[in-house]
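Only one chain is included here, represented as structure tokens and corresponding to the form predicted on its own.
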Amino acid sequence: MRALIAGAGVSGPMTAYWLAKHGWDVVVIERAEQLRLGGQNIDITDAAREVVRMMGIEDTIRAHHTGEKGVAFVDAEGRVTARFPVEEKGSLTREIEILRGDLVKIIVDANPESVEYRYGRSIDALGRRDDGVTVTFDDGATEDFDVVIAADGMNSRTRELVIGPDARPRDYLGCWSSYFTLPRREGDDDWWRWYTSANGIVAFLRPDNEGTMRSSVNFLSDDDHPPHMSLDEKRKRLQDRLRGSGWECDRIADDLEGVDDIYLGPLHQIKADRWSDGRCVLAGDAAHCPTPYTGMGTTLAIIGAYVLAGELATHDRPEDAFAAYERRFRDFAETNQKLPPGVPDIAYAQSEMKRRLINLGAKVAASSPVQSVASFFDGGKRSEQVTFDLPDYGGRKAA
């Protein structure tokens, strides 16, 4: 059997790994001209830890820990109002914190040599047949595969080709998020510093293991489908939001002048009515993006890839495998898309009074035995426990 996977993020290479272990021939295509190794801190929880352990890459992942000590809420003057060390309940920093690019590289390096990667390629059309799919690529070439897997993220361009234009899977959360890398300055430390401004901005500075800082700027917006923005347009939009907002916002705005890895856009949860059609299927964020507010995107991508590959390996008909994959995994994915009450609005302040209340709430939570109430974004360490029971598809110890 031969599979085409669109997308070389976390989900695509992870699915490729397990399909290859089950004896499939796999081709992975990526729209970018090379592996995209940028991105922010991500974590691995629940049964995803067992998956990477079975692959033999857990120690390598741990060796790439960002060194983040925990979360520190700061005020406009930079004073720490509350700390949540990594070992405490309520901390948004988890035991396994790794840069997205590092994790992608580790997974790709773990792939068997039989997995073929093609960069600068995308899918233009899918011709479905009873016994396979004829794929037309962006350069006009065609090729036949037994299955096609769209694993190209929240903003997947392949999703509509797989499930059609009427599935309407996007659920806009009313806010934008950005991610980029900044120079490390004197005074930067190994804490995730979280700042809430009085004008609707939430800004982060987080340490990495490369001598730089990872920043994120988030804000509420009614604009859920913006036109394409150039790098300069993204930079200016962020700088206009940041200037005069207190804390390190002016520093972030200044340092953006030399940044070329800016991601900026609206946040959507993906809630597709169905994940497959015929021999084509969605995986990872293309199927069930939970957004960073849940802290579960990477975990869902890893577990879902394992399940999808396993079902394909244990069913004669791909259509039956896709149905089994969805039955087994959809409830878990949807459960982990649920946001805590008030999120994301509770994290944003559009007045000085609300900004003070947010910092006060964090301070109270940090000093309380019930520290988990401070977890605005992902419910604290709710996912440190293993709640998904991994099926045994046979030969899963092959790594």
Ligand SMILES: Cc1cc2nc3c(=O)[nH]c(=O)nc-3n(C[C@H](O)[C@H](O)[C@H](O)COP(=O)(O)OP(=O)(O)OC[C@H]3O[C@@H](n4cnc5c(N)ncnc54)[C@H](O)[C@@H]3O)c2cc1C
Contents of the next structure:
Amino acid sequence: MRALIAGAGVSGPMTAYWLAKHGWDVVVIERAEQLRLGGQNIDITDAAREVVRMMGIEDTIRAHHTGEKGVAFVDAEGRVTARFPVEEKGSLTREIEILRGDLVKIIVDANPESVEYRYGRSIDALGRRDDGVTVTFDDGATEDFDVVIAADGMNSRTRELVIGPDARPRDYLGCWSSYFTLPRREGDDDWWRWYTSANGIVAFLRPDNEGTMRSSVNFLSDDDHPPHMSLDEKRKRLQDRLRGSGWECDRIADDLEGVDDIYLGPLHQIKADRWSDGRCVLAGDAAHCPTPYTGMGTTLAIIGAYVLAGELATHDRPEDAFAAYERRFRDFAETNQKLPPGVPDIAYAQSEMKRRLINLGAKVAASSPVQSVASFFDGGKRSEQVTFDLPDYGGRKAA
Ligand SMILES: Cc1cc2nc3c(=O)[nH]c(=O)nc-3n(C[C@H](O)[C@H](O)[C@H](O)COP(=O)(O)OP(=O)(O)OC[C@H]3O[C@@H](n4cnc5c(N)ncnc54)[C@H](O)[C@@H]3O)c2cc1C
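Can you swap the form predicted on its own for the form predicted together with the ligand?
Time for the whole complex; same chain goes first.
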């Protein structure tokens, strides 16, 4: 059997790995000219740890730990109001913290040589037949596959080709997020510094294992569908928000000048009504993006890839495999999309009172404001989430 996977993020290469282990021929296409290695600290939790263990890459992942010591809440003058060391209650730094780019590289390197990667490619059209799919690529070439897997992320364009335009997948969270890399300055430490400004910004500075700093700037906005923004427009938009906002916001605005890896955009949860149609299926963020604020996007992508490949390996008809994949995995994915009550507004402290609540409340590790904000930014709901029992598809032997 032959699969085409669109998207070489986490979900695509993970699915490719497991399918290849089950004996499939796999082609992965990536729209960018090379792997996109941007992004910040992500963590791998729950059954996803078991999946990477089965692949034999857990130690390599741990060796790429970012070195972050925990979370420190800071005020406008830079004073630390509270610290939450790694794994302590209230801390958002997890045992396995790795830069997204490092993880993507590790997964792609773990792929068997038989998996073919093609860059600068995307899908223009899907011609469905009972026994396969004829894919038309963006260069006009056509090729036949047994199944097509759309793993092209939150803003997937392939999704519409797979399930059609009426599947109502987007749920706007009312806020924008940005991610970028900054030079490390004297005075930067190995703590994730978390600042809530009086004018509705939540800004982060986090250490990485490459001698630079990772920053994220987040704010509420009604603007759900912005037009395409150039790099300069993104930079300017962030700088306008940051200037005069206290703490290191002016420094971040200044340092943005030389930065070219800016991601900025509105945050949507993806809630596709159905994940497959015929021999085409959605995977990862394209199917069930929970947003980075839950901290679960990568964990879901890893577990989902294992399940999707396993079901394909154990069913004769791909259509039956896709139905089984959705039956097994949808509940878990949807549970992990749930955000706590009051989110996202509470995190942004638009009133002075809320801001004080967050900064003062941060002094008490278990205080409810901190827990709510923590829930918003990194999946504090973990305590209540269901666990996922990995089926045994013979993968343990295959790995
Ligand atoms: C550059 C980047 C930075 C990120 N940073 C963070 C972060 O800091 N924190 C966090 O929690 N999550 C981040 N994410 C999201 C996180 O990677 C996902 O939530 C999670 O890992 C699930 O991964 P995925 O493979 O489903 O999607 P993604 O990781 O988004 O990967 C999708 C891939 O598909 C490619 N693609 C897009 N359109 C097409 C197309 N039409 N054809 C072919 N390929 C296409 C993209 O270039 C990308 O490589 C980031 C994603 C990206 C792409």
